[in-house]
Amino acid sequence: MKKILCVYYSQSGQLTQIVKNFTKPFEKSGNYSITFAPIEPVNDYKFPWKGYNFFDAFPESVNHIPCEIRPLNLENEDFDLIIFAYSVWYMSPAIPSNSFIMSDQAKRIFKNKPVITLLGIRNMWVVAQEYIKEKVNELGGNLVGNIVLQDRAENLTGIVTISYFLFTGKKDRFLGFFPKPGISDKDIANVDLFGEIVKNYFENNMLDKLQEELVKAKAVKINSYLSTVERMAYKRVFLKWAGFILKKGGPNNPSRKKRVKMFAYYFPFAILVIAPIEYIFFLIFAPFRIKTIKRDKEYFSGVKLK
C-alpha cells in the first residue's frame, strides 16, 4: 500500500476542504494510506483576522521569517507522495507553511520524494510558488506537479470581498450583490478532478508527464497582467516596506505599531490607485512584448527552475 502525506495549514478551513477532496481519488481506490498531517502554530493566527494583526503579519510574510510550530505528529516520515497545500500571505507562502517548508523535519520528509503543490489563494502566487519551487529543491524533493484553485472574481471586486471574508469569517454575499468570496463552492468541491489524474500518473510511474497533463485540464491557469505586476511590486515595493517595518523590530512590537499603520494606509492605495494604472500601462505595451508574455506563460504554468 502506498502512502501519501498531505501537509497544509488552513487557517480558514478553506484549505482543508480542498486537500480532503483532491484526495478522494486515492481513497476510494483503497490502495493507499492517506495521513493528513496540519501545520500547527504554537502561536496561532486567529481567524477572521483583526485589521491590525493582517497587517502585522506582512514584514514576516514576504521576508519568509518563520513562526514556531509544533512538529508534525507521525509515526513514521517516509511517504511514497508528498502532498504540500498553502495559500498565500502578501505574495509569499502562509507564514506557518513557510515555517514547515523551513524544518528540520522538511529535511527528513521531502528528501528524495515526488511532491505535489496545492494552492488555495487569491489571484497572485507565481512569487510564493518561485520561492516554494527553490525550497523543495534545496530538500532534495522533486516537485513533478502544481495545481492552483483561486477566486474567480475580477481583481477590484476581489479585493472587497476577500477583505469582508478576512475580516468577518463570513462567506456569504458581501451586500446582497457581491459574489460569495474565495474560491467558489463547485471549484472545491471538483479538485479531485486533479487529484484523479494524479492518481493515474502515478500509479503509471509518469510523473514526469504529470504537469503537461495537469496543464491541459487547466489546473494552473497564468495571468499575464498580474503575474508581471506581483512579480515588481514584490521586489519594488514589498521587500522595501518590510525591510522599514522590521527595523522596528518583530512580530507585535510596539515600536513598529506606527510603520504597520503607515502601511496598513498605502496598502489600499496601491491597489485602487496605482494597480489601475499599471494595468493601463501593461495594457499599452503588451504588444511590444507578446514572446516574453508567452515564455512566462509556459515557464510558470511548470514545475521546474530557471
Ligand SMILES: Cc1cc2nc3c(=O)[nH]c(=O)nc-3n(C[C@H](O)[C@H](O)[C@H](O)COP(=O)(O)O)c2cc1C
Given for the second form:
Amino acid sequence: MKKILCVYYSQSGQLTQIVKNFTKPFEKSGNYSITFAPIEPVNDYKFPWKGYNFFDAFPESVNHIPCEIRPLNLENEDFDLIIFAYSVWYMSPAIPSNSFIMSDQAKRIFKNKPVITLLGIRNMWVVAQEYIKEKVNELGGNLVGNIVLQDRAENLTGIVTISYFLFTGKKDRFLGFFPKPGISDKDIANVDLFGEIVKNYFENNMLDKLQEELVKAKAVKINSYLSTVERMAYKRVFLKWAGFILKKGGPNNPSRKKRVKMFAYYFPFAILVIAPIEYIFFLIFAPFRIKTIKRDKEYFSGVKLK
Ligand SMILES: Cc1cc2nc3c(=O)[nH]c(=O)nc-3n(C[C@H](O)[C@H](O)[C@H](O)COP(=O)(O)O)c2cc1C
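Which structure goes with the form predicted together with the named molecule, now that we have seen the form predicted alone?
Entire complex below, previous chain first.
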C-alpha cells in the first residue's frame, strides 16, 4: 500500500471538501492508505470573521509570522506522496498553513518526498505559491504538481461575495442576485479529475511530467493582470503596511489598534480605486509587454523555482 498524507487548514470547510474530492480516485482504487491531517492552531482563528480580527491577521500573514499549532497527529511520518492544501490570506499562505510549513515536523515529513500543492482561494495566489515553492525546496521536498481552484466571479464582484462569505459564514447569494461566493460547487465536485491525473502519473513514475499535464487540463490558470498587480501590491504596499503595524506589537496588541484600523480604511480604497486605475495602465502597456506576460504565464503555471 502506498501512503498519502493530506495536510490542510480550512475554516469554512471549503478546502476540506476540495481535499476529500481530490483524493477520491486514490481511495476508490483501494491501493492507498490516505491520512487526512488538519492543521490545528492552539488558538484558532474564529470563523466567520469579525472586522477587526480580519485586519489584525494582516501583518502576520504578510510577514510569514507563525502562530502556535498542535503537531499533526501521525503514527508514522513516512509517506510516499504529500498533498499540501492551503488557502491564501493577504497574498500569503494562511497563517496556520505557514506555521506548519515552518515546523520541525514539516522538515521530517517533506524531506526527499514528492509534494503536490492544492489551493482553494479567491483569485490571488502567485506570491504565496512562490514562497511555498521556496519553502518546499528548503525542506528538501520535491514540488511536482500544483492545482489551483479559484472563484470564477469577476474581480470586483468576487470581492463583494467573498466578504459576505467571510463575515457571515454563508455561501448563499448575497442580496439574492450576486453569484454564490467562493469556489463553485461544480469545480469542487470535479477536482477528482485532477486527482485522477496525479494518480496516473504517480503510478507510472512520471511525476516529473505531471505539471505539464495539469496545465493542459487547466488545473492552473494565470490571469496576467492579477498576477502583475498582486506582485506589485505585495512588495510596494503590503510589506510596508505590515512593517508599519508590526512596530506596535504582535496579534491583538492594543497599541497597534490604531494602525490596524488605518489599514482597514486603506484596504477597500486600494481595491476599489487604485486597482481599477492599475488595470487601465496594465491594458495600455500590455501590447509592449507581450513577451514578459507570456514568460510570466509559463513560469507561474509551473512548479520550478526561478
Ligand atoms: C484573512 C483572509 C485574507 C484572504 N486573502 C486572500 C488573498 O489574498 N487572495 C485570495 O485569492 N484569497 C484570499 N482569501 C480567501 C481564502 O484564500 C479562501 O478562499 C477562503 O478563506 C476560504 O477558505 P477556507 O477553506 O479556509 O474556508 C482570504 C481569506 C481570508 C480569511
